[in-house]
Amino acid sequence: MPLIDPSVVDLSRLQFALTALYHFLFVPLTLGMTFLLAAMETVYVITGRQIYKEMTQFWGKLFAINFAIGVATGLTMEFEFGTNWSMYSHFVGDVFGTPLAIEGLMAFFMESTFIGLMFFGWDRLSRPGHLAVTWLTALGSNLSALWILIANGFMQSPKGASFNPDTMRLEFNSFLNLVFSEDAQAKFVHTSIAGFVTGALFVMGISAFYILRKQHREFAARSFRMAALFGVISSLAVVTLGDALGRLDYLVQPTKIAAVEGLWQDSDANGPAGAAAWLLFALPDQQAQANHFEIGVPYVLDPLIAHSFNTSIPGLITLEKQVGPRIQSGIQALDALKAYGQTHDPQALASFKAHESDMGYGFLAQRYAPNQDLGQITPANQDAVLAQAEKDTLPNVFVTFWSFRLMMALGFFFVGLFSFAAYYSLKNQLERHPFLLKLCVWSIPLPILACEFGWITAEAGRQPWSVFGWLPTFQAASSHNLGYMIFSLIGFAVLYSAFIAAELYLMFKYARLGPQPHLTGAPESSPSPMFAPAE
């Protein structure tokens, strides 16, 4: 495969990263709000209390704004695979396109249809009928996330496909292996529950704003309480399931986990197994392959990652050295594949099959071969080529290390915030704790930041691969010219910034307007039993 201009690859990566991160500003709130709306309406149907219907309708209005702009920012991303990542699309389009097609044809249309019924069917459907529509909307939004994360799971841990040397593509061979990939399922659960945390803090923060201003007090108190209880469960679950996802990455992508932990040497290199410190703070130095200013907690790393005190976790230096034989095997695979493409010699095909699983590592070497021709690798230059290719197998350690720690710190912060919020809400003492209420308001954007840091950890930690172990990112891009990439990057940045400005304007506008007063003729500041002193 011919190599693409590195500047074009970098700009393609930057453009996709920006569009994905922009889009993901809206996704978690959509995932979380749908289930909160379904819970509120369930209480309304069971109790018949009008306030819960008003809660569902008001928070549904804010959800609709977020959903509409989320759809607008997400549509362009699927086209980017064809425009900016054409080699990727050719190489894995047979597999990758399947879950995306199912997402569009089933989940997205299901979600979009039921959203219309949810907003315009209040006076046309029975209470149970409308409740069913709301739950189906929540199901549709999360099914949409499922299929997208199945596609992403294939990039992280490719299953359900085999390489065809005649077409030079990974081709679909097992729908079940694709769908039930452990990475896809673990990431779906973790991402969806992170969305629940986002939706819960959004509702709780705006409700806290009303309580501080003594507006819509009964409405705000009940919304706050439901969101706080929902948030306690979700935040505990997201931390617990994050550990399970980390354990899976340790087994499938050891370089990612070593980068996440800033682990250069093996965990038992400086002491007995189980004694390694889990780093609270460090400044990883990729060039020196070491950390500066380490602060850690001993005897935590091994049981946290390997769930054992007797397992040595390989460090980045070890993993870099271990990959040398795979690169040499990959070079043999590509040489055999080239020979087979020219002559269709069965012996060349057999040689390729013997080294097929290492083919992707051969691409890493091609980048540094003389004239990018693997045939020109000789005993005199082989060591230099291998050394450079080995270094490329390590992700950006500083970015991966710190994006993970920021995400994790925010996760534990949410556990504490929701716990205090739920406790004081249940004790009817919220107005006695204005700092807690203010903290809830200030924290509204933090779950979205945590989700962004999570995606940075997952995607930066996967590098240098677009499909782990098979296709390096620098091989996956389209061969555009530099001017086109700069122009399209600026265009996307301007367009998406306009979307965010529209989202913020509409959200602030309708949040400040608040719900319609649910107690006709009652003053906004009238005392409420929700704020009565605890007995």
Contents of the next structure:
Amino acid sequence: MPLIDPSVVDLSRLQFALTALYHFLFVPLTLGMTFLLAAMETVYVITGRQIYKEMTQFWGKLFAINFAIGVATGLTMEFEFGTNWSMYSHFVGDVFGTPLAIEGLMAFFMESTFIGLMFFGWDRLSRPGHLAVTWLTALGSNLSALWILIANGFMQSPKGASFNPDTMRLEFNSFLNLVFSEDAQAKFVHTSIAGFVTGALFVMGISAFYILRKQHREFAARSFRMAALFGVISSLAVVTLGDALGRLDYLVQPTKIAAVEGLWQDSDANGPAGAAAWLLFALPDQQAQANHFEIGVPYVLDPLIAHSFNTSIPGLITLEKQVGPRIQSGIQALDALKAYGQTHDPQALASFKAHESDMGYGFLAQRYAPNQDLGQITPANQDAVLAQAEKDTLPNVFVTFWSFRLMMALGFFFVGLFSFAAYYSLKNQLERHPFLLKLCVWSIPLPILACEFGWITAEAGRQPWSVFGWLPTFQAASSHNLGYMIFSLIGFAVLYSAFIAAELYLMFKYARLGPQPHLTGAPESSPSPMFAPAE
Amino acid sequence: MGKTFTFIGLFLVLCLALLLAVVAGDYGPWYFAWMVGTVMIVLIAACGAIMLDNQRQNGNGEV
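Moving on from the form predicted alone, kindly provide the form predicted together with the partner chain as a structure.
Full complex below, order starting with the chain above.
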């Protein structure tokens, strides 16, 4: 089969990256805000104080704006798998489609139903009933993310599926292995908590704006306090969970971790194990397979990645060399698969089974085989083909290295910011620190940027694979023409930019207006705490 | 009678939570950590608000 035009593959990747990154401008806020709303309403129900109801309703309004636009941008992505990634959909649709379908049928419907009840049920539901709805909205929005991240976890570390040579597809063999895959679990927890950080900084930043302008003081003080405490624990959790996710990636995707760290040589190449420097700054050069202007901290890299001082972490050059035998084995797998497809010969099937786990690496060689036909690889041209295919197994080191560093720097910045904010909020000294308040306002978009850098690290670092070890990205796309891809790419960029403009306009408008008395309606005649204090 | 049903209901929720904790703890430790951690984060944020109310009642009106 001829390979898809590389320009079409690149444009398909660009389009997916664009739509996914646009979509993820909205998602983290949804994930975090819902649980913050649940926290505010919990306090309202327990204490009976009207101000917490006003807080839930005001922040709920901003959440609703974000949610509506987030849903609109997310729907198109599910269709994109079919339109732009049809080879991928054919190859893994049996596995990948299931979590997506569950997400649509269970989580999304659950989320949407309870959001409706949350917004329109204030006067129709009892206080505990409405609180239950708010908690279920929070759970639903995070469950929605869970299924998407299970699907992504499969792409990072395929579990729960096996290749069927008769249908030429990866097919389910264990739903539990898919759902409880370590990668899926770690990704979900890290992403969800990153959303908590985003939601917390959003509420904290806007509350800081009110405090600076001396508006809605009591409302802002409580919102700020809750968001700061919510954020300080979330930011600590997101950093530690990120470290655990990194260790997991080191075990399943060593090329990604080597790229993240700009590690070309093995970590013990220039000294004893454990002494390698963790790079604060470097300019990775893919062609030269080296870094320029390195600044690092010695004795940090090995314990950070492997959680050990005695482990040597393989560098990109070693990993590139190690992959050669797997490519050769993959070529044999594909040859045997072709023979089995034509003759259904049991011997060919046995030969395929012996090399099956390397099949994906065989695809990498197809690009460089004469006439893109693996059958034309001979002992005379094999070394040249392998040398080129080996280079393709490394991700873009510069992008992976820097996107990770920017994400991580922002993560540590959030720990510091939330710590100071929580400390001064607990001491009721926020107004004495206007710079801190201003910093909170300016930092509102930063967690969203950190999430974007995180996704770039995860996805760019997985290259050249769409499904790690099984299906290269260049074989996963649809065979569209260039005109179609350019037209749809521009269309998405314009449409999504309009969505962002609408979101920003509405957010600024309602945030500036602040909590309005009409939101809460008439004051409750006898607001009483759920649990009355003992006499 | 109503209280009996409330207690039976809460007991069933407790049993379900324990079952969920055992299954999640065995097969999905990360998921379990998320469930416990999220509830903890929410409750600590809620405690912060209630603490602020108490500070106000004790006469501290500063923000």
